[in-house]
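The chain below stands alone and is given in structure tokens; this is the form predicted on its own.
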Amino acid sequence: MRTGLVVPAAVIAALISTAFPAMASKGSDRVVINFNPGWLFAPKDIAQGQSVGLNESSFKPVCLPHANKIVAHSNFDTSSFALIAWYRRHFTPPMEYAGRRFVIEFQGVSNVAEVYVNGQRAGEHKGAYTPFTFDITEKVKIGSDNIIAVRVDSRQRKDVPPEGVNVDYMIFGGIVRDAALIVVNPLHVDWVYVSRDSANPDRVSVRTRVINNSTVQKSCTVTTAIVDSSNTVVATGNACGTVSAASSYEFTYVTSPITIPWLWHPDHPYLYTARTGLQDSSMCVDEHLQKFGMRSVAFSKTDGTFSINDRQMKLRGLNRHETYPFIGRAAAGRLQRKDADIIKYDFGCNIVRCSHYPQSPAFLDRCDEIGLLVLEEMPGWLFVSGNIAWQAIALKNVEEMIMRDRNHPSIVSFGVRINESADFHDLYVRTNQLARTLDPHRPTHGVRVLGRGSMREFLEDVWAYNFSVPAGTPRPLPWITAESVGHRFATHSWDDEQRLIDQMLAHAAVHDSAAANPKIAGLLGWCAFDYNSPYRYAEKKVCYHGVADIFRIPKHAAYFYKSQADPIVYGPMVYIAHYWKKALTPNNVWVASNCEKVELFVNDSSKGKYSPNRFLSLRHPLFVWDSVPFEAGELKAIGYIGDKAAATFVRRTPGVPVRLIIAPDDTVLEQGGDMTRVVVTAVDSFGQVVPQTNDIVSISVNGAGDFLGESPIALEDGKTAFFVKTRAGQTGAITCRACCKKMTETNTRVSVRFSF
């Protein structure tokens, strides 16, 4: 039994909650205000758009995250979002904020942002994927209306990474992630970096940067309490010192030991909270909360294996683009978290690669919570400019990425080399040095491809390579295959079924090869979801490389990945990769399952109970019944663990589509920019989706939310989806309807509530 000190009520009361909307702790001057609602938007460049007296009658009210243009999910004009736009927001700070500092924070603006406060320029940020802040204190008027104006340039900017030549993904446009206004004491915590102490692994090493914006030197005490999931303090550490006027100081200290610490692991992702308080003399002026996990990771240079907490693990995953149909990258946190859940639970992966840029904090937070490992990378794709200014932005992006994300236990390596780029010695020496300075406890990696990137320039800790799975001991070690299969096996969800099956087998084959070689740390398939791209691989602006379609609806290949998950931890599963609509040539029935044996039935006639018999190096090989005679009716697979039936999957020969089903991922949303996906499917009389149905569906949304999608839209393989987004200050119900001439229409309701 683990024991620890119980946090006194007074201490708990003094600790800040940074949840939105703003909540300040007793004794602390810190307030974090959700700045997502309440913006005005104009999709055009406006002379003096920052002016306080600007006529705003042409502006439209919006909530962040916000796409500067809603587009079709395919075959759209990429120039439609390549524009300059203005965003404006009014706010009135109360008199009680007098004497405090105001910091505006943007998590992501695509792709160049100029920020103004009351007509005065606060600063500029270049880059679509990393966060930035500006101290706007001197420009803010207490007790009066203030205007924050942001000029967003979403045109192609060849002076800003990843641009320079053609890029195999779309950057899109707008203020595409969250924004916040942070109000703090002149003496405040800037950041806290926590790590498992290398010398004493039951202790936590803490670095805390304190800023003193006052005009006098401050004597202060920094105290960090390590709090477990039951709100029990299990360790503490502190440091005292002085911070000169108008300067900063980094305090470094180690906590007391944690008695039997819980280690973070993909199968049991335990998170602690570091609650850091800052005292000015005897008064608490600031608190900062930081989630983290106690764990160690290593890529062996001797045998090539990956281990976590000194236990070897084969890495098995997919790449992910942070892009969505219709809205580009402007997805609310709920959608970002949903992607992590899909990749972890629906696809059974233990790792995801953030291709090819830092992704949403909400996505990474969810990876921490559910135990999905992450390879994260600096923005870029193939191209590196020889221009010094371009490279300076790339270095700044690396710094912003690591400073934001170095506390995430899910991230096992930072990518400090632009994906598939040639050698740029001086730049990559600097990116590696920067990463090891900012985060000395996490390895770096660089992704190469045949013809670009030499072994003599192996500056990172992990050699990552695309489209190759060595049969013997790879050189160099450690080796991970960062991309495989997808771009060479484009597959539409509506393709002939044999193509869908072959896509699944192609993914199984490369993972089987990686599993057969103990010298390879792991392999990631390309990729999780179909995505928009202007590149030559795209068809009508979509790369059909995913194991799920652009709406996140799985193809057969997704179930192969799910079958590799441990049935004890994640549950037994069985899936028949055959629609049983017609006989294939040959009519082999493939089954993906993590069970020990599977029995197949056609119309209740057993075709045999098999042990797995294909791709035998896999953790859970596939099952196949060769040349099964086709009989219209029911196809059933039962998976067994031991002698007990553990999972069942049933197919019926599809009938004609008779009705639509409409299903939101979430039935309750928060007002002010929250979003959810709504899936529409055409089903037969058995309630099963009818594959290859392409009927036209009309969709309407009414009430306390906005429709983000296409209507009318053609079903793809019997399915489609759209999003709904809530408005600022409006609660109630959102009613969604879908109708089709050939099928019974359907509707659903989503509730919208105030968030607290």
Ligand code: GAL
The other form holds:
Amino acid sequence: MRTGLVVPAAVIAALISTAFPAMASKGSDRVVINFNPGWLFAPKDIAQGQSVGLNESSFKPVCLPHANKIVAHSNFDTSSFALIAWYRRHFTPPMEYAGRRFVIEFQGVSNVAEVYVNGQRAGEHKGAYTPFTFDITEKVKIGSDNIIAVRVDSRQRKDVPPEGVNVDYMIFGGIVRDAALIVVNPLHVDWVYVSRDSANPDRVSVRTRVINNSTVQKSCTVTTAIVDSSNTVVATGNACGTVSAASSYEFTYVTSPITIPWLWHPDHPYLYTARTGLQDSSMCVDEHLQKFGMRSVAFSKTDGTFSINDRQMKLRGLNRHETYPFIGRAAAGRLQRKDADIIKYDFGCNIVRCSHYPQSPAFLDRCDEIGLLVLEEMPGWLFVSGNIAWQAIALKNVEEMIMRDRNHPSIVSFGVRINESADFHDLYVRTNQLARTLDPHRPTHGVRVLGRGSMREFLEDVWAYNFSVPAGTPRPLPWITAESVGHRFATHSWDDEQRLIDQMLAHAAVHDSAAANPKIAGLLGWCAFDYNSPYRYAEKKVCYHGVADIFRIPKHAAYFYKSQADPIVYGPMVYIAHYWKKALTPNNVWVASNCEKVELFVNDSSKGKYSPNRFLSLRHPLFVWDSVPFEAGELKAIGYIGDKAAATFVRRTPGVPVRLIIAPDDTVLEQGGDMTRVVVTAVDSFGQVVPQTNDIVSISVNGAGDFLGESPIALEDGKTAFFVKTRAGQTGAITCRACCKKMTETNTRVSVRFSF
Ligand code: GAL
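If the structure you just shared is the form predicted on its own, then what does the corresponding form predicted together with this ligand look like?
Below is the entire complex, every chain and molecule, led by the chain shown above.
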């Protein structure tokens, strides 16, 4: 066994502080310093935990995103993470930053954060799902040690949405998303908001907010260059003006036309970058980069359809909770991006709903890159407090969500009504107004359910409704079914096979009904992944409502979703939803495929070549062979497009598990808090996963990373998974090993490299 390169603590400290000079660039440029590595953590409340001279010997070094408690994947005590903790980080800004502004940015702290710099309070933020920044310039000392301390209250806070009553998901605890220190000149860009100009769709409308923290008025010019993916400037726009001392100003301008702009679309998600330079007289003092896409979306009030770039598209998707086993919500960007990839490519969806809160920026960035449409929504679940302070936080959350996310082409609508809440007229008038002011180009929606939400109070642009798929013209229009199946079809990955097939058919049936009704804009199933919940729907703290398990390993239903993707764009696929372990009653063989025909073979004897024959309104209906006599051996499906065999799937009657396989999603990680998932499977002598195996495996991780998981752990349906996380300033190899008494053991390596 090779261990990782262990770097002494003093070297780690030097590496962390050299983050400053290493990332510093020209005097005019902003510097965004990754503040994920280098934190110290204590899982307890400490009187004066912010004080400069605090004895930190009981603190443990950690990297963000960080869960204040690693829990089992099920059956754990929810009070274990409901605690107050302190996080502290030292930093030394070099002398060259004298005169600059320092802004600390947190993307998500669960639930309430109090931030101190050198013992002085910088501010407080309430709410686990939205970002916040504090300008800490006045508190920072250049050239010497500074301490940033964060008191993180992760207890159930009934005064902060979504809490008030128990919600059907876990908020978890810790500094669960990235942090950064942003260093800018006193005259700098606060934000840039870009949109396709409605009057001239080949031009870009730009709004740029400039902050002048200096003591004198500034005359300045903002220039935005629209840069395409080959780094060529394809359009520019600018504006000049003065910004008074200690104030801000919003510049509005339109760029020159882009000759034949590339439009952003789920099948070709083309992204431009708006590169905005800020000049103070002739000197460039700031440069700000903002990715965006050129596209238009519309939900029709007359026929209910959804269109993108004036072409109709039926929305087909799943809901996602951003919680993970063991680590709660503290998942590194790599895991967040992986979820978007799974939903788009493995589950074939064209849309995801971020239920029920704004999700990680890394997830949304990936949705832009790969073309996965998004319904995003304000934090909340059923409950709205009558308390004015609670509602003020809910409104603030809407503002923070839209200010963060209004440049994402993937987001087709902002949800400005708390999921399945009753009517709260005044609050929802204000959330809608706020959304339309901050982002006039994007529709709003609100999700209702039977008994909660009257048509009189339809204040949004899109009516979203859970668990109902109207047969005729829905009222009102436009209508989207935001959840379907869900708790009505809880299914464990290890359940008897018929249950897994029935769950798949339940999802197919609702999508079939939605497809049959052109007046429904689309439908989303509940949900992508099993998730932890303290609510009554959960069993041992897990809601088994996913088309994949909590480790993101697909159940049969996931392949139904995948089969709906266009074979030309996303590739042909075929999947047999039958383990061929034993005869079912009746022994029907269901096949999900986006091919035109499928031929099924049992031990090389053809059972017929069929066109799809069930749920015929679907774009790619399912195939079924009724009552196929069971004969142990090989079951094979070949999918045809035209006369050509385009995809093949083979199942063998499973043997006994003989070997464990251990497979990381990534083999190269960056140091300083990066993570990957490692999947362990039990296979038979053919290398095929043995369904329903539940043996206990032991897992160990050594070297340049930490194990985040459970060991020993019982396999579920022949599989399990865990995460590894890298450390600050440590590179080398991470060795992961899994063993089980009955099977040959296995190990694998992941290597960690520097990211500076
Ligand atoms: C819905 C709710 C979801 C989830 C689901 C369970 O009513 O909106 O958050 O609880 O039920 O299937």
